[in-house]
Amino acid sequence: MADCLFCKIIEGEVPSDKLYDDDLVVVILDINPRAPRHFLVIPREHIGTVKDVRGEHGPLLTRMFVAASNVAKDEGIAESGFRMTFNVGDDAGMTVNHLHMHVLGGRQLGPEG
């Protein structure tokens, strides 16, 4: 999508502190964090959000999972522990509307983070 941030950064149009990046995914460092360690998982397909994801994005979803852990592992977080969350819609706080993965962690999260 042309108008799209995230695939403006997946197209290297748009600068960003990248921690992973796949044929399928690409993992970046969260522009306004809300934990000492808090990146993002984005699908390279444009995917509006978790209501667009059908059954042929199996291999994606499983692919964002690995990404998120294998990233998390590098980050010094996974064995303390982080959270993977995906907001949906303006009540959630979803402010680019392309599917994507929140992994936070390095501190004591609490019940919303």
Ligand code: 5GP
Second form
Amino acid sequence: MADCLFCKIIEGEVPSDKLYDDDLVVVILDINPRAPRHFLVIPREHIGTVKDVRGEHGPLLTRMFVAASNVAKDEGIAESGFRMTFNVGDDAGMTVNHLHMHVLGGRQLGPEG
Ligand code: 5GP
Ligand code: ZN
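I would like to compare: after the form predicted alone, may I see the structure of the form predicted together with the named molecule?
First the chain shown before, then all remaining chains and molecules of the complex.
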């Protein structure tokens, strides 16, 4: 989609530090990490937010969770623990309107919210 930062990252028009990719998802380091490990799991398909998810996205969502779990292992946070977050809308501070899962770990994260 035109003017979508994550579509441009997926197309390689904007550089990123890629940790993993396959036919459905791309995993990149967050440019402004809020934890020692902070990466983003992004579907190749442009889906705006969680509110736009439909039943047919089931396999894609499964792949996002499997990719997150596998990269968490690769990044050494699978045993210590990690948090997976989807921001939706202004109150959550969503800034990029292309569905993405944050994965954070490598420190005590404290209560969410
Ligand atoms: P949101 O706030 O929409 O849930 O998350 C968007 C995330 O994208 C933020 O954590 C922000 O740091 C990250 N981000 C913004 N621009 C870039 C960029 O150009 N490259 C990368 N790798 N991450 C970005
Ligand atoms: Zn997009």
